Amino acid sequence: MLLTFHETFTQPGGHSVKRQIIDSIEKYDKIIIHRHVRPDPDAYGSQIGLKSLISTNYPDKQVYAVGEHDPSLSFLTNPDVIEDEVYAGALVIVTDTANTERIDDYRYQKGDFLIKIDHHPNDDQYGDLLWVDTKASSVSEMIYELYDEGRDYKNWQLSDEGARLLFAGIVGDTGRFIFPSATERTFEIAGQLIRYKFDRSKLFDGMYEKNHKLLKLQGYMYQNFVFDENGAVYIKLTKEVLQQFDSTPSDTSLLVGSFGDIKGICAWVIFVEEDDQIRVRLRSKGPIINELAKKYNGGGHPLASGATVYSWEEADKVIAELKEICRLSK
């Protein structure tokens, strides 16, 4: 039986939706949590940073954090590896995915019973029980508010190690506190999680130092971006280009906001080629992108989507579309 609850709800007896978390995850010996494909720093901070929370409160547990490894992010942790047998009788619990085609590592639906988190809006409405605030900045900062039920339900603890996730998992995903999604409780939380032992300047470092290849790569795209009289942006980066500054498709994770401080833009995208696909990365000012991401094999949130294509042809389609987005918001 599906249930949905959001932040608001409180069954009957005053359960919220994350004490029936707390209890499935008491009730598991076995817990898996997965997160998105492609991850960046919330998906691997709410994620691990869960698995750290339900490992410190119930050591005997067998809890485990899988999905593809992204060596941009080594410097947060390195997910487990296990086999198909593992799932028979576990929690699966898929954080930071707002549809099940972007959940890394299909064998989620493997497991006794399936939790959603999510901060994106809930259009998938997958999994046995699903706890959706779009409100959040971040699923990281969902995940403190898990371990913060659980203090007072459980007497749960949170260690240096988890506090150190999930405050990278919110600087991620609110770009260091400046975009709109960052509220005054986010910065409650954060304001809590740093009182942890945790290194923030090495975090920091991990999180927005640039290799010298990687800002070269920058500056090519500094200066070949397209800017059009409506404040669109966008820019191709080829497997030639990315060649020639001996850059791979996940590094320019890291240039994502490259665009953001132009003035007078409205919203841009970022084309990057793979082998056999093209990654859609979409940013904005103000109008709604992640509609348009929904067109092309993606989503996301309003300001901050990602999408798939499969041709240059089909990516001028996406520009051209952008445009117009820019164009209609004046």
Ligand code: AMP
The other form holds:
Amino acid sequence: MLLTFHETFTQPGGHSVKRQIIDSIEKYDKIIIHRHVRPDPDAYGSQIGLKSLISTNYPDKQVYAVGEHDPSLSFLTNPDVIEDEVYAGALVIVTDTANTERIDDYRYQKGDFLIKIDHHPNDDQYGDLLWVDTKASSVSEMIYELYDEGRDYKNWQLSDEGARLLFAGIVGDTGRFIFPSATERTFEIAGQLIRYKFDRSKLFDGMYEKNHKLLKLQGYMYQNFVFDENGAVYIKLTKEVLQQFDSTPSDTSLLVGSFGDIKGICAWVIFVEEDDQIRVRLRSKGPIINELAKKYNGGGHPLASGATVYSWEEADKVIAELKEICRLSK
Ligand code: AMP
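Could the form predicted together with the ligand be given as well, to go with the form predicted on its own?
Full complex below, order starting with the chain above.
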């Protein structure tokens, strides 16, 4: 069954999928939570926020959040490092990851039971139990909904630290509440979360402070982007450019939204050259661009997607297709 991005996917059966997830959490003593490679605040927020939620309510369970650490997210927390043996008889939950190739790491399949919790289009329906809500702004918002259900069903509590992580994930995936994915419910949940005790200013600093080199790279992007008559925008950040500003490909994640403020922009693509591939970061103000991402080894949300190409010739094809998408959307 193929689902459109408006649909909410729930497991058939009498109980709501959230209660089935809570029942599964209660059943297992060991729970290992994975998320996607190249994590962002929603990946950490949903994964480690869920870990915090479970640990708060079931202090005797062993709960781990795994995956390669990104030092730029240290202000949130650090993941756990565990041996393969831990997976025996464990419940594994994967958050914020549409397809199995993007799960960090491959051991997600070594547990006893697998749950997928995600808000991307459900193209790869992996897992024994799936909760996919493409209307949710973020998976952190979904974890808050899980907590809300748990509060009614099992008297669950959410700690200050759990609230901080979920708030960070929601802020990150909504671009500080400006993307259309931020709904009335998103604001309600954010309103609940800021009632907990955590330092919001410090959190925003951790998420958005940029060092001076990165700001200069942002200046380069503003000086050099190419804008066509239909509002299609692109820029190529080659290895040489990154070197010039002493920045790494992963540093550029803070700059992807920069073009969103350009008047008349339709959609944009930022190419970031890595050692053996060119990362393609696509954003749109209207036309759907994840189908384009899928054609180039990628995917993602209708208005925020990523892909990979292997030459600048291939990058030029992406630009041509994006221009055509913008032309047709006029
Ligand atoms: P990014 O540009 O990395 O911030 O990614 C934007 C969105 O596209 C995120 O929701 C990612 O999950 C998704 N995405 C990025 N790269 C890929 C990829 N190679 N395959 C599938 N989805 C991707």
